[in-house]
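Consider the single chain below, provided in structure tokens and representing the form predicted on its own.
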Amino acid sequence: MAKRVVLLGGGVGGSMVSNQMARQLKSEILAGEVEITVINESDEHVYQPYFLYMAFDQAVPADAKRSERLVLHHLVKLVVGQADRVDCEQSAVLMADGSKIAYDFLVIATGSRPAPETVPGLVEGGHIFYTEEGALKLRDALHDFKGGRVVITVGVPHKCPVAPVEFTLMVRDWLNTHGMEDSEVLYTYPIGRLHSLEPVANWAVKVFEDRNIQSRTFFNAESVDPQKQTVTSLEGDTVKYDLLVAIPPHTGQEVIKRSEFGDAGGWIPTNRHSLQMEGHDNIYVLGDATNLPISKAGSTAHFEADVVASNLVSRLRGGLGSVRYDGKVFCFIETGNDEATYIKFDYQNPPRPQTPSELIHLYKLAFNKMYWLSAAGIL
């Protein structure tokens, strides 16, 4: 009988486990030794950084899609349904429609979801960049924007740690670009710094400066007032807002929840180097999913991807699956004016992020193009 290897969830990190693997394992596939399915919600695969520039007009919903089928190796199975929760007693994937899908070995790259909802108000109050709609819905709102305040406030954890400070420094050139330089911004972060990374929080305080930026720290947003226009925080601070634009937090997703895996926020405990689950020797967890303490990027998931697929490659031909993950994580960040800068950091060494440039920001717009082919696995 085949060895099955089921990955939870498409994405960067599935699709580049299952790429690299059908690439390598070729043989054993078509001898029918190995069989490599994943389990996606919809048939589309989704690049969830373009929605940043969706909000700025600077891209299009169909910039971010792509057939879920074209983006993976032709010897992986694509299922296209929900995934109920996981059975590790009978090492398989239960799905909602009754289904069941065994599996050898299992990789949960299920990501996270945004929750405005955990903030009252907010949803009928603010805005988000981080699904294709609050995109589309701030993109309307910034277009008919004539002036004042915009505050932007930031929940954790979330994805992209370097996302809110990027929307604050592109908003500050698009208010300006718009005739609108007299406008407000006030940027809120929940801790006593601008940034969970303190070589960012102290590259920003600069950047900030020179920007005309305002900015606030220790503020939890707890609720919103939308006829107001208020939001107000846990540490009993309230700000004015003409636009809200918020980061939420962000949780794990239901089928970790259903499953029993996760701790409080749905973030599954996983072992830092091996990447496996804890207590689960044929369960590996990449990306958003795991409760490690390093960036929820998509770099992190794809560095975390060539460490799983390779462990998993040598499992299947009888190893030990020895490679470990570092803690890599590479993030560019906008910042406005047509230039960028980045970061680049793992377990071991923290971020130092580079003076921004224009020659950045071309690199960050060409890997935009580039990410097909890399999360197919040609790159």
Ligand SMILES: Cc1cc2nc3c(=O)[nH]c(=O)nc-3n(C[C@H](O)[C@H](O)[C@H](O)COP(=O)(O)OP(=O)(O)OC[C@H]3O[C@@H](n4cnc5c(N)ncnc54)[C@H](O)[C@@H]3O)c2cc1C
Contents of the next structure:
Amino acid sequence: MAKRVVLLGGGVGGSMVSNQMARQLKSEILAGEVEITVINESDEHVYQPYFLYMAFDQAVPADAKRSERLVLHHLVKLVVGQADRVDCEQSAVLMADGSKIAYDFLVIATGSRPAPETVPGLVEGGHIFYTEEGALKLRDALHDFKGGRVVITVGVPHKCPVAPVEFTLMVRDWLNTHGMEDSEVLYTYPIGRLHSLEPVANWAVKVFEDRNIQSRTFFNAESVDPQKQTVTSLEGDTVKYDLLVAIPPHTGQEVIKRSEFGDAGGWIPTNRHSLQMEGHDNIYVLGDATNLPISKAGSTAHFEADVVASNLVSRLRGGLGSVRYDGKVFCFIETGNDEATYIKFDYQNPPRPQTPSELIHLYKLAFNKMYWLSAAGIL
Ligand SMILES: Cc1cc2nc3c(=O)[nH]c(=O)nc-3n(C[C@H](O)[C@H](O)[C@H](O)COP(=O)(O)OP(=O)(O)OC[C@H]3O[C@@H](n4cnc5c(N)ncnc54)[C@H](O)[C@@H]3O)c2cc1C
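Given the form predicted on its own, corresponding form predicted in complex with this ligand:
Now the full complex is given, and it begins with the chain already shown.
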């Protein structure tokens, strides 16, 4: 009987693992010895970084979406449907429609979810560009904006460690180039510096100063009053806004909570090197779904996918699967003015933001297009 590898979640991490495995195990799949199945709740594969550009009318939804079937290798099976929970006793994923998908190895890559409902008034009073719908609403609001104070309030944890900083620098640029130089930009962050990654926080101090961007730290948004247009923090600070943009705290997906896998936030306890779920030899976790103390980013999922795919291929062929993840993350940072920088770091080495340049910005734009090749395993 074929060994069944099931990938729960066909986003960045799930598609990369399945495609890499399918390429390497082609003969075993064709011989009926291995079967690879991706479960994804829709037939749409979404490249979320485009949402940032959509907010500034620099991209449209079609740029960010492809058919999941077309992204996956032709030897990978795709089940489009919602997983209700994972039952480890039965080694099966129980689907919301009542069906059951059994596995020998399970890879969980269900991502994360912004939870704006945790801040009362935020859904009504603020904008969230972390979804397609939210990015388009914000695009329209920016288009109609007549000037005033733009407040960007950040909650943790959230995916893409630098997207809030990117948005802040890009909106400053947008205001300057759309005749609203006098408008104020205020960035708030929940801890005592501008970013959880200290080198990025230090780098941002000077950049914000140079661009006349105000900031408040120790600001955990607790509630929004859409009528008064104010946001109030847990620490008792209240700020007025004309346009509020929030990056709300994220949680793990409901399927993880229903499976009783996650911690309080719905993040799965994961071994930081082997990427196996703690206590489960045949379950791997990658991407945003882990509880690892590293940034939740597409690049994290990408580097982790190399490790998971390599170890699973090894184990399916009788090896031990000994490749280790070193915590590597790489993120571009759009800095406005058609420039960008980047950071690269791992468990041992902190990030060191480089001087922004137009070349890095162009590379980031090119990478956005190349993503479709890398998701398909061609790059
Ligand atoms: C605005 C924005 C900008 C970003 N910019 C960058 C960037 O520049 N660089 C970078 O590295 N990262 C960036 N990211 C972050 C990046 O998109 C995520 O970290 C990455 O997608 C995580 O990959 P993943 O595989 O863990 O989850 P995802 O790619 O989110 O995939 C999860 C998949 O699981 C599926 N799923 C969930 N629950 C179920 C269920 N119950 N049943 C079936 N399927 C399910 C979902 O439909 C989805 O397809 C950005 C994100 C945003 C929102």
